[in-house]
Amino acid sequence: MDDLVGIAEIAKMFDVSSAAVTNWRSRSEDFPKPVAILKSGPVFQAEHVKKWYRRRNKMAATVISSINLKGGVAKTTTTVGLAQALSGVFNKRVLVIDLDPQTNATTMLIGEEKWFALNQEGYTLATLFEDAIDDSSNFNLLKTLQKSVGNVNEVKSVDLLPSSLNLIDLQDRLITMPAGKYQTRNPVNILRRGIKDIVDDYDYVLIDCPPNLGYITLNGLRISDGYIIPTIPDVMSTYGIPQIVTRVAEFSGEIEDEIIPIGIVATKVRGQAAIHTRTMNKMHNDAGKPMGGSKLLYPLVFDAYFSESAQIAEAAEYQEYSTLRQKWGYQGQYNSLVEFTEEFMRLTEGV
C-alpha cells in the first residue's frame, strides 16, 4: 500500500506544487492512469509516476535487463563490457545487478576470492531473497553493494550487487514466501523493494538475468525500463527470442508497466560461417515485423556486433588492465564495444 500515492504525495516527491501535478495530468497524454479514484482524489502507482517523470526529464537511472534463454551466448560478457564502456568511455555511473546464479558477472568484476568472502558473510543478493522467503531481515544493502569494481584502471564508476550460487535453490522456494499481513508482498517485487533507495544514484542500471523466465528473472524485469537480447546468430541461440518477447509483453501487461525490447545484439559472430550470415540477415529482415501472426513485433537488431575473438573470451578472466582497449583487444574488438555502447545509449535515451 505504501507504493500508492495521491496528488499531494506526488508533488512532495518532486518538490513541486499540487497544481503543477494537476497540470502534468491534463497536458501530458502519457501521464500514468490512476489505479483508483477515491473521495480524496486519484491514486497512482508511485513507480509508474517516477518512470514517467524520468522519461519527461531524462534524469535518474535507465534500467535495462540482459536476457537470453540459451546459455553460452556471451550475455554476461556483453553486459559487463557495456557497463565498463559506459563508465570508462562515457563517464556514466553504472550499477550492475547480477541475478544469474552462475555469478559470472560478479567474478568478472571482483574476482573469485572476493566473491567467496562476500558469499560466506551473506553479502550477496541471495540474502535478500532468503529474507523474503523466511520473513527475516538479514540483508544489508550497504555492505552488499560493492563500489568502484572492475579490473580496468580507467573504469571508475561501476558498482555491483553480487550474485550467489544459492539463488539456484531459492528460485523454486520463492512461491512459498509469505504474503504479509495485508497480502501486499509479491515474489516478483523483492528486488525492487530491496534496492529502491539506491537505483536513482546511477545513470544506468544493468541487470544480468538467468537464462530462464523464472521468478528471479522477473524480479529484474520488474524494475526494468527495457531489455536487450545478446545472442549468437545461429538457430539454437535465436530460437527462444519470440518466446522472450511474448512472455515479457505478457508480464508487462500484468504489472501495467511497459518493458521495451531495446534490441538484439549479435555475439561471437563468425564471418566465414554461412549460418551466421543467414541468421544475421534474417534477424535484420524480421526486425519490426509481426511475430507468428501476433501483434508483437520482432525486435530490432543492433548495427554493432561482436565477432568471435579469443581476446573477448579472455576478457571474462579477472586480471588487471590499464585500459578498456587493452582488455578488449586492438583488432577491432574495442571499437565494436564502443560502437555498441553508443548505439545502446541512443536507443535507450528517454526510455
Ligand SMILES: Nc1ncnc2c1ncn2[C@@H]1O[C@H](COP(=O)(O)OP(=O)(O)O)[C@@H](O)[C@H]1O
Second form
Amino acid sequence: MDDLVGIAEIAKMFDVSSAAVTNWRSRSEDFPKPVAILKSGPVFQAEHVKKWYRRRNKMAATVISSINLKGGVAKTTTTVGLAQALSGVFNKRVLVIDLDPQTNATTMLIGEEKWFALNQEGYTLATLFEDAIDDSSNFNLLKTLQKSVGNVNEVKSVDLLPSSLNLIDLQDRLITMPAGKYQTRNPVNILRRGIKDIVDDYDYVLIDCPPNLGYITLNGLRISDGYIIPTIPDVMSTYGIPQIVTRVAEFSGEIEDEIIPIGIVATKVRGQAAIHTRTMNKMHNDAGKPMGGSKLLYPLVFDAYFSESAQIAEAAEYQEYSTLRQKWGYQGQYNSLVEFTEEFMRLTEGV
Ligand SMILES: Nc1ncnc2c1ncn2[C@@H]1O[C@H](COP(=O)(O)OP(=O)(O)O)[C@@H](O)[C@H]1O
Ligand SMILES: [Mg+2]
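What does the same protein look like in the form predicted in complex with this ligand, given that the last one was the form predicted alone?
Below is the entire complex, every chain and molecule, led by the chain shown above.
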C-alpha cells in the first residue's frame, strides 16, 4: 500500500514547520491534491508530495559547480575547502563530484593509494561515462561513492564520487555516443541519470569541473543550480570570465533550466601585488553591471577571499589533521574559509 501522510508528517519529512507546508499548499497550484480529507485533516500520497518537493527544488540538494577555464587558480582547493567547512563547521551533508581528469579533488580527499585501487577496479566516474558510450552497465554507484572522506577528524559528512585520468579520452568519445533506441540519450545527461538516486541525500553537492566547457563540464552544469568562479585576481586568470558567463547562460537556455552565476571568489591573493589590488577593484566595480556588448551581467564578487599562503598549499597533501583550523592555518586562512563558506550559504539559499 502507498504511504499516506498528513500535513504534520509532510512537515517532518522535509524538516519544516506545518505552517510552511500549509503555505506551499496555498501558494503552489501544482501541490498534490489530497487523496482524502479525514477528520484530522487532508492526507496525501507521500510519493506525490516527495516528487513535488524534488521538482520544486529541482533536486533537494543545492548543486554548485566550480569553474574556471584556467588551471592553477585554486578551483580544487576552494571546492574541497568549502566542502570540508560546510561539513565540519556547519554540519551539512556534502557530496563532492570530481569531474576533473586531473583527479586533484579525489587525491586530496582519499589519497593516491586509495584512488589507485578504485581506479583499477573501475570504481570512478569514468565508468559511468564509458557505459554511456559503450552501451554497457558496469558503473556501480554504491561502490564508487566514497563515504566520509577527508583527513580531518572534525569533518564527518563529506562523500566523494572520484574521478579518473581516463575522463580525458572519454570527453572526446562522448561526441559519438549512441542516442539509444528512442533517441533519448544525451551526452550531457549522463551524470544526471547516473546519480539521481543519491543527490537528495545531501544538502550540498559541489562539482569540481575541468578547466574547459566540454561535455564533461556540461554534465556537471546540467545538474547545477549555480556555479562559482574561483580566480587569481590577475589579467590572465580573469580574462575568460565573461566567456564562461555567456556560454553557461546559452547552455542554461538550451536546457531550459536556470544555472545561476553565484559569484567570483579571489584566490591566492597577494596584498603587495599592485595587479592583484587593481584586478580586485575592477572586479568589484564591474560586478552586477552589463558585460561589454552583452545583456548579461558581470557576476558578483565574494567579499571573502583567500590570500596566498604556504599553509593552504600544503593542505593539499593527504595527511591527518584533527581540526580544519589546524589544516588551514592560524594566520587568518581558516577565518577566510569560514567567512567564504558563510557567504556561500547565504548566496546559494533558495537557488
Ligand atoms: N591560497 C593559496 N595560497 C597558496 N597556494 C595555493 C592557494 N590556494 C591554492 N594553492 C595552490 O595552488 C595550486 C593550484 O591550486 P588548485 O586548487 O589545484 O587549482 P586548480 O584546481 O584551479 O587547478 C596548488 O598547488 C594549490 O596547493
Ligand atoms: Mg583542480
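Residue numbers count along the first chain shown, from 1. Note that the coordinates shown come from a computational prediction; the quantities given were computed from them, not determined experimentally. Each form is matched to the other, and the largest set of C-alpha atoms that superpose within 1.5 Å is called the rigid core.
Comparing the forms between these two forms on their rigid core, the Cα displacement of Pro32 reaches 2 Å or more. Once the rigid core is overlaid between these two forms, Asp286 does not reach a Cα shift of 2 Å, moving by less than that. Core-superposed comparison between these two forms: the C-alpha position of Ile312 differs by less than 2 Å. Core superposition places the Cα of Ala46 16.5 Å apart between these two forms.
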